[in-house]
Amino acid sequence: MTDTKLRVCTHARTYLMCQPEYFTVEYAINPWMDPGRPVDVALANQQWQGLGEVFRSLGHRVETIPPEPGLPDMVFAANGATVIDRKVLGAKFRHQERQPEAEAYLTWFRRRGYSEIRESAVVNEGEGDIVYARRAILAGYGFRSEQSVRDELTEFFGLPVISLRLVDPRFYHLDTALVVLDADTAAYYPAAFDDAGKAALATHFAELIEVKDEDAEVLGLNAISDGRNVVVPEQAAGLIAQLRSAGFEPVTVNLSELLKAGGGPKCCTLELR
């Protein structure tokens, strides 16, 4: 009999979220978005509130940023910035529809007393593509963020950066194709990466969980881990079983309405480190 590795939540997290009060799909900037497909805004709000309640039930703190009219994707807080050790690197969105979100998030951080704030000189979509992996930062590029953000990340945060090229447009942000589970473990969808990226991940992580097509295709990897508990879309049944077998505690949520814009639990959540 093989003992399951003990997974530990080392500390409570603080998460920033934005209510989907103005959420809709009125343009298409990723393959998931179809403006002709109806969105139930009331259900989106209900599902979003349920996600916040899950975080609180796990002992984490939730802060909120006010939504702004005309910014339907502002609910996807992960894209608003990158926050490590109270340093804030602002986002610089590729598509003009989302560009005003960057200043809205930076304004929130300024008002909350964050002093080390930088407006990025390089196109990057926050923690959608920039993933904190304890000993390093993983930086996705290929669809939304520029590879050249690497230098800015290294200089500002003082951590090594591993650049990862995304090759499947369905997985347009890194957080749709990979989730860091703890300092030594990640789950990922190999087909979303080029060979160099897969090799880099295998070098950095002692343990990699490979996710199958059917779980990746419901954005199962757009999940959040505190080191033990993994908040994951309930549709990703195979990944949920893999997490449990690896000693993690899956906590399922349903964000079906936000999935219509290509979003899931992680997209809705910016960790304030």
Ligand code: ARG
Contents of the next structure:
Amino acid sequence: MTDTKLRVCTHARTYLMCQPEYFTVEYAINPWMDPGRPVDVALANQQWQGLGEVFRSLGHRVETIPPEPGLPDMVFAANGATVIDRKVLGAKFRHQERQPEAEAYLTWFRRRGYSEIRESAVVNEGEGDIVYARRAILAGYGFRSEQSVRDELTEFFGLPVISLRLVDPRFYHLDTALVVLDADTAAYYPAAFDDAGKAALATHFAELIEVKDEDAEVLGLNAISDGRNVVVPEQAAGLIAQLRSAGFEPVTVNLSELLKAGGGPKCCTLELR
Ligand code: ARG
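Output the form predicted in complex with the named molecule next; the form predicted alone has already been displayed.
Up next: the whole complex, starting with the chain shown before.
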């Protein structure tokens, strides 16, 4: 007898992606980035195309924003904004190298007819740190986004905000340390959080999957769930097995070149809710 839950994808998703045409690692703003280590840009583009194909094969829609020269990290669309109920909160990047991306993403949303757009006064790196969890918004801080973005989030989206301090520099964005799998379930790397954060997560989620060091260290948690299918880095073998035994359907991708910038599949993806 097994009591594995039936996991369902409730609706087709729309994801925004940005082709890594101008991708490089030419500065280092997180511990993964080493400008001295070569990046295969053609392979990065192939891997990125593969991710888009995976989303389409699962029945989701993919939209794209044109990449801009001189913005090598613009491929990480998750950082471009926060989008809930067609409301868009603009990003404000911590590092000068990425700051122009905020306007590029805002321009895209304006042109696409999104009318409820708010520019943020507070440093926040979009859905890299701001994670929608249905009944609440989780907001990571400590390395990039400011904790004080919570007030803007509560006011603009009208949802309670759970602030989570990140404590390990390798997991500098919340989406490198946690993935929301469905309304009641998340997987996370406990060592990336402080005690208050771990307690808050245990209170919010009925089911919490704890991920091992070796899976976190390949950014295995930088995954995207539609409630059933979980697009996950193929290097995270342990997590893949955990997802399967929890009743999810892991769908693996390899974004090895983007990992050299500290990014994975979730970083390349902004869900347009
Ligand atoms: N090189 C980028 C940075 O350090 C990677 C961003 C990854 N994005 C994410 N959502 N975790 O800002």
